[in-house]
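What follows is a single chain, given as structure tokens, in the form predicted on its own.
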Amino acid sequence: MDSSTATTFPTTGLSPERRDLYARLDKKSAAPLWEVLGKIIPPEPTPETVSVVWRYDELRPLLLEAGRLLTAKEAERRVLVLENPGLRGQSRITQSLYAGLQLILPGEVAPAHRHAAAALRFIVEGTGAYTAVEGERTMMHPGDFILTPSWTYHDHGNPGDVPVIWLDGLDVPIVNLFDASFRESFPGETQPNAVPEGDSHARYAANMLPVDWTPKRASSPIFNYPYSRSRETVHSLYANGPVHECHGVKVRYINPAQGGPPMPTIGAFLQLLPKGFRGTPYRATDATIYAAVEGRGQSRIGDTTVTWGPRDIFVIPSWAPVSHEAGEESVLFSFSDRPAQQVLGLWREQAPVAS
């Protein structure tokens, strides 16, 4: 075969006639399906994503160093991208999602912009900063789950006294798969405070809706799910029982207007693992990003065991069996592309996984 011919499959051992056919196909931008069928349609998921843990105490000083070296205005968003070792150079934490740790220092503003990609923020450290979405500000506290839905203007500011750090999660790879990415800066650095703080909670978070309300988008009409309420919820469910053999006590964040996920492409979850919990193995097709909020424990992921403590971040690849153990009462936040898979009829789970 011509050495300039590019193939995605081995050609050694082929007859001269087949090599010649493949070379001529290549010149026509065509290829033989039978040589790649088992790879592109495998009998079960074969993810390039691998299980990995990022130690917050190791990343935090590097993020603060970045804060000293460049301003928020220079960077626009001062973020350390969490790249999965199986997907280096692709700015992905899983095949379908992006994640990073973002820093905003006292006195700084991250300018307003909007983009086609939907985003979540899970606050990791610090108080006194805010996120503004479509003209409404919300103060951020550790453990809060905050949305910036697709094509909504958003900016961040820190009028407080301490650095604030959060975990970003975006559906950038999904948007880019469709070549549908758009981005636009706001005319000014920040949006005007056009909506009173707390307005969205008053309108949409009390099991009631304004009688004449019509949804503007598929995402949740509220954009801050405070940790104080979420933590109380899982604690109450634990007190009332029962505890799931795989998940402990696990809840999903919802769009209160229709009961579905908070965003069409990204689902988010919170789970409490009681002290001494030893979960049975579980697996699903949505590769999942976890952030430890409270407690310490370990997770058995396939043949690998990762230990985690407060603020550590780790990944479960698609269809990898996982079982969690907690040495003390622990809380885990997680997010994945489950809603996108479910609407496409692709999502599958198995619980418990046979050993």
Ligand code: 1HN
Contents of the next structure:
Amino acid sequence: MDSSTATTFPTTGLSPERRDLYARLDKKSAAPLWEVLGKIIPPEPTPETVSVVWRYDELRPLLLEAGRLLTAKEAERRVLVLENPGLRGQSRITQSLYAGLQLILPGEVAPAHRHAAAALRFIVEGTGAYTAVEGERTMMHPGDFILTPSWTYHDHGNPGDVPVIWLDGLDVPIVNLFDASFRESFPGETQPNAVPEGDSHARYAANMLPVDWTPKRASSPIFNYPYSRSRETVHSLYANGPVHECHGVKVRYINPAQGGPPMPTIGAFLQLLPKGFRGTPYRATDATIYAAVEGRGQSRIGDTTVTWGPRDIFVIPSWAPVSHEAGEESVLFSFSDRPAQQVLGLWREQAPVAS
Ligand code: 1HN
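Show the form predicted in complex with the named molecule, please, because up to now only the form predicted on its own has appeared in this conversation.
Below is the entire complex, every chain and molecule, led by the chain shown above.
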């Protein structure tokens, strides 16, 4: 077979007849399934995503340096992409999700746009900045979980006096898998304040809905889930028990109108690990991005152990057994593509995992 053929399997050791057939198949844009079947349909997940931790103390100075080199407007979004070491150059943190750390400095505006990709923000540091979604602003505080659903106009601004940094999570690789990406700029840098701040909370976050309400989109009508409330929730549940042997006290963020996930492609979770917690191994098919919020601990992921402290970010690959330990009472935020896998009938979990 000549070197121009684009086979994805080894061709050494093949009989001359087979090599010849494969070369002629190749010219017709065809290929022998029997050479690749085991690779494309493995008996269980074989992720290229690896377990990895980003230390906030190491990334923060680099992000601030980027802040000195270019403006948010120039960059459109000033973000350090967190690239999984197993997937370098693909702008992804797992096979299905993008993540990055975004900085907005005092006085800056990140201009309004919208795209097919859906985004979440998990606020890591600083107060005084806002994000606006479809004409409604919300102030961002550390630990807040904020949505930017698919095809909603959004801009960010920092009228405060300290840098504000957050973790972005987007379903970009999923949208691009389907070749379904669209984007456009808003006519104007920022959206007008068309809706009073707090309106969606009043309308949708009090276990009630306006009587004639019908959903406008597939995502939650709430777009800020403030940390003050979600933190209180995991603490109350801890006080009242029980504590799960794998997860500690773990809750999922929901769309309050139907109980499902906040967005169709991305699920998000908050968990409290009690001081001294030693979890038992668990695995699931949704590769998961964790952001530590409070406390310190370590997570055993397959054969590696990652230690983490406040604001560190780490990744659990699909189907890798994970067990968490916490030396101090800890709170972990996490997100994954679980809702997408569930709606496709693909999601699996296993606990305990025999070691
Ligand atoms: C985006 O729109 C934002 O709006 C952040 O803050 C990160 C990464 C890829 C594509 C769009 C934002 C993004 C992004």
